[in-house]
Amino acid sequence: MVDWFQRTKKGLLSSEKKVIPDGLWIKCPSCNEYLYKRELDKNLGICTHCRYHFRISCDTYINILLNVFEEFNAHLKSNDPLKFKASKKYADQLKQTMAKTGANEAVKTVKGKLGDHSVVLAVMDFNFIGGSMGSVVGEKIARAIDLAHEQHLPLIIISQSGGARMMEGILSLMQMAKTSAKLAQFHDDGGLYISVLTDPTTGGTTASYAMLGDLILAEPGALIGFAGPRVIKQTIGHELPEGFQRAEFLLEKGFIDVIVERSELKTTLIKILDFFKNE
C-alpha cells in the first residue's frame, strides 16, 4: 500500500525552493511592490506603480539628456591633501571607490547636445562617497562654469550629494565660496544656469551651487535640505511638518520652481532652452 503514495515523477508537488539570482527584482521602498530590474531600468528608474524615483547613476542622466557629448577634466582626482585617518584611511577609500565606480571623482562634466542646443552639463554621482563635494569636485564644477562662460553656453548641474566631504576639512568647505563666486560672475554676464535637484541634495552642496540656479528644477520626492531632519528635530525640539525637506514641500514654500519627472526632464529642459534662445 505504501507504493500507492510514492511519487511517480520527480519534482511533482516538490517543496524545493527556487533560487532567484540576486538583483533580478527590486522592492520599491515607497509602495513595496516588487519590480523587475530590467523593466525598471527601461523606465529610467521610476516605479511603474507609484512613480517613486530610484537613484540612478550620473552616466544614466547624461545618456538620458544628451544626444552626443564629450567629457572634460576626467583626469582630475583627489589625493588626500590632509592625510585624513579615521576607521579607514581616506587614500584607501578613494582607491576602492575609484575601482568600484570606474570614475575618478563624484562629478562628471561634459559638453554636448541637448536637442539642438549645445550645453555644459555637470552631473554628481552619489555612488562616489555619497556624491560628497571635495576640492576636486569644486574644481571640476568651477571649470565647467568657466567653459560655459567662455563659450556662451547654458550650464546645467544635476546635484545628488550628501554635502561637503569631511575628509578634506576646510578645503571642501572652500568649494562653496569658489563655485558660488564663479556662478555670480556667470550670472552677471548673462549666462543661463539651470539647477536640477535629485535625491538627496543636502549639506554644503545645497548651501552653494545647487540653490543658485536661474531656474531650479527637482525630481518628485527628492530630499533637499542642509542639515538632516533628525538633527533639526533634535535642535528645535518640535515635530516637523509632514513631507518636510521633500521637493513638494520646497515647491510650496517657493524654494524651487518646478517638479519634473525624470521621464519629462529632457523635454522640459529643451523647452526652457528654446524659450531663452528666442527671448
The other form holds:
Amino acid sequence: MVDWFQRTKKGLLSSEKKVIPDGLWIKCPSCNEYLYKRELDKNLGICTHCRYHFRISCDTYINILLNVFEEFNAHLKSNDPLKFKASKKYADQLKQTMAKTGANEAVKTVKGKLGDHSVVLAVMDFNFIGGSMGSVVGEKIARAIDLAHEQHLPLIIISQSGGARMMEGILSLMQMAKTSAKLAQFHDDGGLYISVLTDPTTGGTTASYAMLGDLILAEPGALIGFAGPRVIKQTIGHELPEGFQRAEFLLEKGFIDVIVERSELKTTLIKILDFFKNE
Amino acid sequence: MSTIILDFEKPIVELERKISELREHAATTGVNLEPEIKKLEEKLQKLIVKTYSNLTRWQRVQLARHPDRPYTLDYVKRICSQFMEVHGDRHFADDKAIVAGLATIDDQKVILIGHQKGRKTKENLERNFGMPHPEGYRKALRVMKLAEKFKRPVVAFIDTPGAFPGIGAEERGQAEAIAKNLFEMAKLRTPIIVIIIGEGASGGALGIGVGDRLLLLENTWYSVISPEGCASILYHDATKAPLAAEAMKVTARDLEELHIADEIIPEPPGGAHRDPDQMAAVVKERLLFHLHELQQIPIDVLIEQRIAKYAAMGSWEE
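Having seen the form predicted on its own, could you give me the form predicted in complex with its partner chain?
The next block holds the full complex; its first chain is the one shown before.
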C-alpha cells in the first residue's frame, strides 16, 4: 500500500462520527438513508425513500392481514430426532432460538378473517433458524392445508425461508414431499391456495409449497430461487447478473403472477379471494 | 476389476493381489501352494466382512460415489430385455443428466427414469455429472404422465449429487420443476418404485423420488444436503464433510431407522462396483417383487397409502 492513499486525519472519516443509538434509527441497505424506526414500523417495514422492503416478523404479517385470528398447533416442537451436533448442538440452538423469538418453530399457522373472508394462513419466520423447514414446519404446514381442506377455506402461505433444515437431515427433505402431497389433495378438491414469497425464499421451501400456489405473489426485491446465489457463484466461477433471482427477475422469466408491495398485500389478497368466492 | 481404490479398500486389494500371484506361481512352477492359498483366502473373507461391516458413514458416502459403481444405464443393460430411450421435455431441451425410457423387465412393462452420471470426462460433461436442469425434471414428468395414461408402473433410479445450481437452471425454474414433480408424483395414478443406487442429494433426488416404495442399496446416502454442503455451512469448511455425514445420519441404514426406507438391498461384498452383474440380479429380483406386490393394490387405495406414508414422516413433540 502506497502511503499517500492512506488517510491520516481521522476527523475526515464521516461514517464513524454518525453514532446512532441502536434500534432508534435504521440505515436502509438499498438507498443508505437513515430511517426512524417507529416511522419504518408504521410504514410496514418499507423504506419511505426507495420502497425497499425490510424483512418483518411473522407476527407483523398476521397483524397486517387479519382482523381476528386464532393460532393453532403452536405447541408443536422439534424433538431433535438425529441428536444433531455440528459446531453446536441443535438442541441448544433450538432452546436459544425459542427464548429469543418466543416461538416454538419457524412457522405460525392461524385461522382468521381477512376482510370478510375466513382463511387459513401460515407465515414463516426467518428469525427462527433462517426460517428453515424441519419436521415441525412441514407438519404445521400440512395440518394447515388439512384444515383449509376440511373447512373449505382458502389457504395462504407466506414464505420466508432459507430452505430445508439440515439439522433434521432426511426428515426435513421429506417435508417437501409431505406438504406437496397435501397440496395435491387440496388442489384436486378445488381448494384455493395463494403463495406469497418474501425475502428470502430459497431451497426446499421454493422447491415445494412456495412454487405450488394457484397464484404466486412476491414482494418487490425478494430473493427467490432454488440454489443460493453464493453456491451458484462458486459453481460457475463468475459474478451473477444484476438482479438475478430477485422477484422482478422471476416475474420476467414467468414464474410468479404479480409483484405486490407489502402495503398493497391485504387489498390484493382480498381482491383475489373475492374473485374466486362462490356466491 | 476396479481401477480406483479407496483407502479402506487397499488392504483387501493387496491381499487379492497376493493370492493371484501365488496362484500364478503355482501354475507356472507346479509347486503345490493350495494350503497357503486357502489360508489367505480365508483371511481375505474375514477381512472383507470386517472392513465392510464397520464402515463409517463417510466411507459409505465414498462407496456411493465410487467411479466404478454401476449407474442407471448399467442396470438397464442388465435387467431390461428391452429398453427404448425417449428424449426431451417438449419445452426446451433434452437433459442428459436424466434418462427415461420404455422398459421391459421380465413380464413387466414399465416407464423407467433415472439420473445418469458419466464414466469418462467427455461423457460426464454431457451428463453434467448427473446434475439435472429443470428440463430433466420436466422430461421425467412427461413420461410419468405417459405411464399414468397407459397404466404402466414407474421405476425411478436415483443417483445425483444434486440439481444443478446455475444461471440457466434458475432462469428456467429449477424450484418450480422440482415442486411440480413432487405434487404430481404424489397423486400419479400408477405404482411408483424409487431405488437409490448411489447418491441421493436433496431436492435434486426427491424431484424424481416420490413413490410407493423407497428401496436403497446398502452403500448409498440420501439426505437434505450433501455432507460437503452441510459442512461448508455449519463448519465453514467443506473438508469437514465426514463429520457432517455422521451428524446428518445419511446412510441407507440410518434411513431405515428413521422409517424413511422401505427396504435396504444388500450389496455384494465390497460394494456394487465389485460385482455389477450380481448387484443387478438382486435389484431386478427386488423390483419385480415390489412391482407385483403394488399391482395387487387398487389404485385409489395405493394413492391414499402413498400420501399417508409421506404424511407420517418426520418427528416432533406434541
